[in-house]
Structure formats: C-alpha cells, structure tokens
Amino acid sequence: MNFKNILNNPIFKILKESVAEIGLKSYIVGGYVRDLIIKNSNKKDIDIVVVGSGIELAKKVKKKLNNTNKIQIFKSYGTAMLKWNDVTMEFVGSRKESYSDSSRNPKISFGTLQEDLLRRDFTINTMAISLNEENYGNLIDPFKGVLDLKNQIIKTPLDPLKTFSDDPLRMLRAIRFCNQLNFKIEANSLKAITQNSDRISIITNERIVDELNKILECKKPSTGFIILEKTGLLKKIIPELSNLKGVDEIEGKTHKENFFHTLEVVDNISRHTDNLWLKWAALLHDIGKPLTKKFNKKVGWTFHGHESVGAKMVYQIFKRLKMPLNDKMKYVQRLVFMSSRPIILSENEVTDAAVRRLVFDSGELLEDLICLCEADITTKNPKRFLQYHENFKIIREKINIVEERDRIRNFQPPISGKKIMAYFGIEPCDKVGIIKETIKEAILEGEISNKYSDALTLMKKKGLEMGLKPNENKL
C-alpha cells in the first residue's frame, strides 16, 4: 500500500526534501495514518518518528516553512513541536520504554522504528508512512493495524495484560476508540482492562477526565460507559453513577433503572447539542437518586429531593476529579437541581405564573434545560411519550408568550432598593428587601405586569402597611 499520490499537502513535499537534507530515517505515525486509511480527513495532528533527533528535523522544517513560530523543543524526549497553518507537526526521536509499576511515566531509550511502533497502545496506531526518498510513501504495518481497521477491532500489539499495567490510560483510550470509531475491543484486550482496573489509580485525575470528555463527545457516549460499567473502572473513577445501577422491588413495585435511564438521556441530548457541559448535566442528572430512595406503600417508591441532593454531589464530583470549579461546575450544578422542574409543568396544566418562574430562576440556561428535560423523556411507553412532549411544546409556546409580554428572564423589579430607601426616607435594611421580594413575587405571580408603574403603586401600597412615611418629592 503506497500513499504517495496521496500525500499531496505542501508540508510533505517540505518534509520529504527536510528528511533528504539531514539523512535520517523520517516516517508519518499513529493517529494520522489511521485516520488517512479509513479516510478520515479531519486530523491536524502529525506525528513524525524520526530515527535520530526530531529537534533536528524539526529545525529544517522550519527553516523551509520561513515558520515565524517558535519550536517548543523538550531535551530530554528528543521531542520538538511545530505549528504551521492549522497543522500541529510534532517530531520525536525513535525510542523504547520500560515502566515501572508505580508509574505510567517510562524510562525511555533510544531505539528502532520497529521497537519505536511496539511501544504504541493499539495495532491500529502502530502504521508508519516513509518520508524517506527510496520508498516514499510506502506504508510500514508490522502488526497488522490494517486488517484490524477493516475488522474494526481494537487490541493491543503486545500482551494487553502489560500493556494496560504499564500505562493504564490505555484502558480508557481503548474504550474511547471503541465508541468513536464504532469498533470492538477484542477479547483478551477487554477481560485484561478488567483485570487491570485497580491500576487507574496510579492516572492523574486531569489525563481521566479529557478521555472521559471525549466519550462524551461521541454521537452514542453510552457505548463507551457500558464498557466502563463492565469493566469496573466506572466505579472507580465516578462511583456516583455506578450506584445506579439495579431496581429494587418491594411488595411488587419496582423503580426505574436509572443506571440505563441516564446512559439513554445522554445519548439524547448528544442527538442535538455538542454542548460538552450539558452532556455533562445529562450524565449527572439523577446521581442524587440513591441517597433519597425510599419506599412508600402508597405511591411506591420515591426519590423526593433527588435534584438539589445531585447539585451538591456535583460539586464534590468536579472537586474529586480535578474538574474545573468555575462557571463550568455551577452551570451544571444549576441544570442537575432545576432537572425536573419542566418535566413536573409537563405533567400539569401549564399556568402562566408556574412558566414565569421557570423563566426567572432558569435565565440564560432556560434553552439548556429545557433540552435536558426533552432528553429525560424514557418512557418506553408509545402514548406517554408523545403527551410528554406535545406537553413541552405547550410549554415552549408559553415560553415565548409570556417571555415577550413579560420580559421575565433575567429581569430586575423595575423599582430598585434606591428608591425604596429614598421615598420611604429609610437606611438599608430588611424592609427594603421585603418590599423588593413583594414586587417580584406580584410580577411573577402576574398579579401586577413588569412595569415601573404598577410596581410603583405596590411599593407605596407595601410601605404604608408596614408603617412607613412616604415622601412623594423624593420619586
């Protein structure tokens, strides 16, 4: 298999007279291959094995390229990277490794292009491409990474036991391959990440949470969180959503399995958004379930408060893993404990009042949520689930209804806590707040419309109940 006509981007006609010029053994790896062979033309990341130093390389390719950026060069790796355009080049010298078993960091050595492609994680990784002039293009596949493409299987070209001991991030890039490529991880490759779960431990939280972000980015994450389940390595990284797994039954009446339920809004709500922090809500939706599972002979079983117990488990999630801690985690603490509001309003007749305080305390994630709760619609019951959503549509209509008559999101009562100290000749205290919250529970309520006037006349109806003095020359 020869890719020379293929190769038909500038930068390989820099790199090949580059290679010619300084006479090392140069060849195009990994991921870039892959990806050229099942026609992927997305990735703007080259990898270039070098038999010798990549920082040499490096340095002529820039030198063609007239390239006014800076190489990042790192000593130690013999590793230097390129940016030119949208294409990230980086150029590493060949080399072998050895792990310890306390780290996945190994000690690396010099080494050949063959034992350079053994110490990859894949087979489907381990294809080289020359940019050497004798056989240009030609395509190195020692461990047949090209009928593993076309079987669409993931294994590792050595014994997968060591593999995933030695760098147990492996494990969750296996699976991560398994769900975007749509491929299956081969048998000893999926019992080894089983039997090699415990060794997640020794991986940084940071290195597990963008491999979990790209499962999520997936069209179907749920694939990829099966395999975690069935693997034991979910209960370790997030051990909130393993615990709901399982229905419990009690003199006949069972629960949702919310385990599958979760994996299933995820999967709907991937249908309609590449919003990573709202998948991220979806997937954490319903983590507050199990601390407020109770039965109740009456109505069953019950889950009363689920949501805002979630927000605060979200928190401790995010903090776990070394997620970020800013407008990132409150965005998704605020979905998790507003996730059932539009469904109850679903479920009810939708009154104008109930839409305006949704709109209040949802702002600017009202869209989000309402995606999320549309995704949360599981039912596999064919009349519910087409009520459940003609109902949202109601509640969309009334959305924008209200929305255009009231001007709710995000507003402010339209009288502030300045006036209301300056006509009523008071310091700040709670009467203030307490007439403020009067006028915003009015407008919501649709007991008087979102406008200075009417808000007016309540603040002077409020403050002469309360036995204050009014100044009308202070308006």
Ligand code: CTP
Given for the second form:
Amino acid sequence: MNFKNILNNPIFKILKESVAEIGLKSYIVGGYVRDLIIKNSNKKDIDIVVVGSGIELAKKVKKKLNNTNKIQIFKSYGTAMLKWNDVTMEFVGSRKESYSDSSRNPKISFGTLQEDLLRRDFTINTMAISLNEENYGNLIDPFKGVLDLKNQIIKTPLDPLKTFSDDPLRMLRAIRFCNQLNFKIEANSLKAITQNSDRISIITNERIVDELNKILECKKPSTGFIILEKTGLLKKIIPELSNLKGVDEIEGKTHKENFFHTLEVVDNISRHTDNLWLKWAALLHDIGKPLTKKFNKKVGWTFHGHESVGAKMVYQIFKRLKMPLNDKMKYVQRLVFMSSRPIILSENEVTDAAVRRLVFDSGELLEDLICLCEADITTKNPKRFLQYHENFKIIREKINIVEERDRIRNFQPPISGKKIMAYFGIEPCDKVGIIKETIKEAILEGEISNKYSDALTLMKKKGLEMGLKPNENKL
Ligand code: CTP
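Now that the form predicted on its own has been shown, please provide the structure of the form predicted together with cytidine-5'-triphosphate.
Time for the whole complex; same chain goes first.
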C-alpha cells in the first residue's frame, strides 16, 4: 500500500525534503496513519518517528517552514514538538521502553522502527508510513494493523497483560477507541483489562478524565461505560456510578435500575447536544440516589433530596478527579440540583405559575435543563412516554408565552431596594427584603404583572401592613 498521493498537506513535502537532507530514516506513525486509512482526514496531530533523535529533524523542518514558533524540546526523550498553523508535529526518536510496576516513567533506550512499533498500544496504531526517498509513502505494517482495521478489532501487538501493565491508561484507550470507532475489543485484550484494572491507580486523574471526556463525546457513550463497568474500571474511577447498579425489592416493590437508566439518559442527550458538561450532568443526574434510597411501606421506594445530595457529590467527584472546580462544575451541580423540577411539572397539569418559577430559578440554564429532563424520559410504558413528551411540548410553549408576557428570565425586580427605602424613609433592613420578596412572589404566582405600576401598588399596600410611613414626594 502506498500513500504518496494521499499525503496532501504541503507539510509532507517539507518533511520529505528535510528527512533527505538530514539522512535519518523517518516515518509517520500512530493515529495519523490509522485515521488516514479509515479516511478520517480531521487529524491535526502528526507523530513522526526518527531512527535516531527527533530534535535535529524538528529543527530542519522549522527552518524550511520559516516557522517562528518555538520548538519544545525534551532532550532526555530525544523528542521535539513543533506547531505550524493548526498542525502539531511531534518528532520522537525510535525507542524501546520498559516500565517498572509502580511507575508510569519508562526506562527508555534506543530501538529500531520495528521495536518502536511493537511497544505501542494497539495494532491499529502500529502502522508507519515512510518519509524516506527510496520508499516514500509506503505503508509498513508489521503487526497486521490494516487487517484489524478492516475487521474492526482493537488488539494489542504484544501479550495484552504486558501492554496494559506497561501503561494502564491503554485500558481506557481501548475502551475509548472501541466506542469512538464502533470496533470490538479482542477477547484476550478485554480479559487482560479486567485482570489489570487495579493498575489504573497509577495513572494521573488528568489523563483518566481526558479519556472519560472522549468517551462522553462519542455518539453513544453507554457502549464505553458498560465496558468500563464490566471490566471493573468504573468502580476504581467513579465508584459512585457503579453504586447506581442493581434493583432492590421489598414486599414485591422494586425501584428503577439507575445505572442503565443513567446511561440511557446520556445516550439520549448525546443525540441532541455536543455540550460535554451537559453530558456530565446527564451522567451524574441521579448520583445521589443510592445515598437517599429509603423504603416506605405506603409509597414504596423513595429518593427524597437526592438532587441536593447529588449536587454535593458532583463537587466531590470533580475534586477527586482533579477536574476544574470552576463555573463548568457549578453548571453541572445546578443542573443535577434542578434535574427533577421539570419532570414533576410534566407529570401534572402545567400551570403558568409553575412555569414562571421554573424560568426564574433556572435562568440561563433553562434550555439545557429541559433538554436534560426530556432525555430523562426512559419509561418503557409507551403511553406515559408519549404523555411526558407531550407535556414537555406544552411546557416549552408555555415558557415562550409566559416569557414574552412576563419577562421572568434574568428577572430584575421592577422596584429597587433604594426606591423602597426612599419611599418609606428607612435604612437598609429586613423590611426592604420582605417587601421585595413579596413583590417577586406575587409576580411569579401571577397575582400581579411584572410591571412597575403593579409593583408600586403592592409595595405601598405591604408597607402599610408593616406599619411603615409613606412619603409620596419620594416617588
Ligand atoms: N500510544 C501508545 N500508548 C499510549 C498512548 C499512545 O502506545 N498510552 C501510541 C499509539 O501508537 C498512538 C500514538 O502513540 O497512536 C500517538 O498517541 P496519541 O496522539 O495520544 O493518540 P492517537 O492514536 O493519535 O489518537 P487520539 O489523538 O485519538 O488519542
């Protein structure tokens, strides 16, 4: 197989010339080759293996490109990284590696191309394309990567126990590739993941989260999460999710199986959004259920307060996984906290007041919250399924009507605290808050409209009731 006509990016011409000039055998390897064969041309990372050190080639390429970007050099690894437009090139000296049991830091020594390819994770990532003059564009495929790509198999080139033990992150990569590409993990490799799952503990949280995010970004993330669970990895990474598994039964009463329900919700939402954080909210929306589960003889199983417990758990999980504790985390927390609100609405007759309260409480999260709640409809009862979706349509219509009329979103009180203080001649105190709250509640309940004149009348009435003295000149 030859790829000389497919290497369209002008960068390859420069690479070829540079390789010829420095006279070190060099090859494109890894994901770029894999994606080229499966005709995915979006990849912007090009990994280049140089038999020798990668640094000299990187310098030559930089010069030829008149590239003003700085080369990042990692001398002890013989590695250099160069950015050019939206392309990132990594130049690595060919090597063989072995890892110790307790560390991710390999002992590195020089190796041949074949040895370099053999130490890689999966056969589909062990192919190389020559950048050398004599066989430019030729595919080198010593471990039958093309065949495995064709058969849609994720398989390690070495004994999987060794490959996974060398770098346990590869267990997550296997599951992620399986999910992304819709491939199968070969039986021995899958078995080895289960056997090695404890070793995930030596991997940094940042790298783990990176893979989890890539699984969540797939079209059907449940595929990945089911394998994570089956292999025992999920229990090590997010045990709170594994705890959602199972159904209890007392006096013939059961509750929903929350693990598979959760995955169904994540799949549902993935059909409507690429928003990674909305997907995290879907993944964690029921996370508080195991801790709040109770059996009540009259009503059966309850999960009272699981949303607020769940919101607290979001913080703990993000913190443990060293995910950023920023507004993304707060967004996920708020969605988990509010995740039952629209559902309750959809089960009953939808009143204007309930819609106004939902709009007020969710603010700019409203669309995402409704999207999450629609994804949360996983009932297998077709009549209820239809009814809930129908109710959500009504909710959406009502939101539009109420919003147009009452402008509740990003609610600003029609009367300010300053005005209340001036009119009644009072200093800042709880009375100001009580009057403001009374006006807000009346607007949300639909007792008055969201207008200055109505709010003013109510302010006067409430102030009188509280024994305050009006001052008409201060209006
Ligand atoms: N690799 C490996 N073990 C890892 C990570 C990477 O053997 N834990 C090898 C694989 O050959 C891989 C190459 O290094 O193809 C480049 O790694 P990376 O850029 O992380 O992944 P890609 O395969 O390019 O795919 P993606 O960008 O989707 O992660």
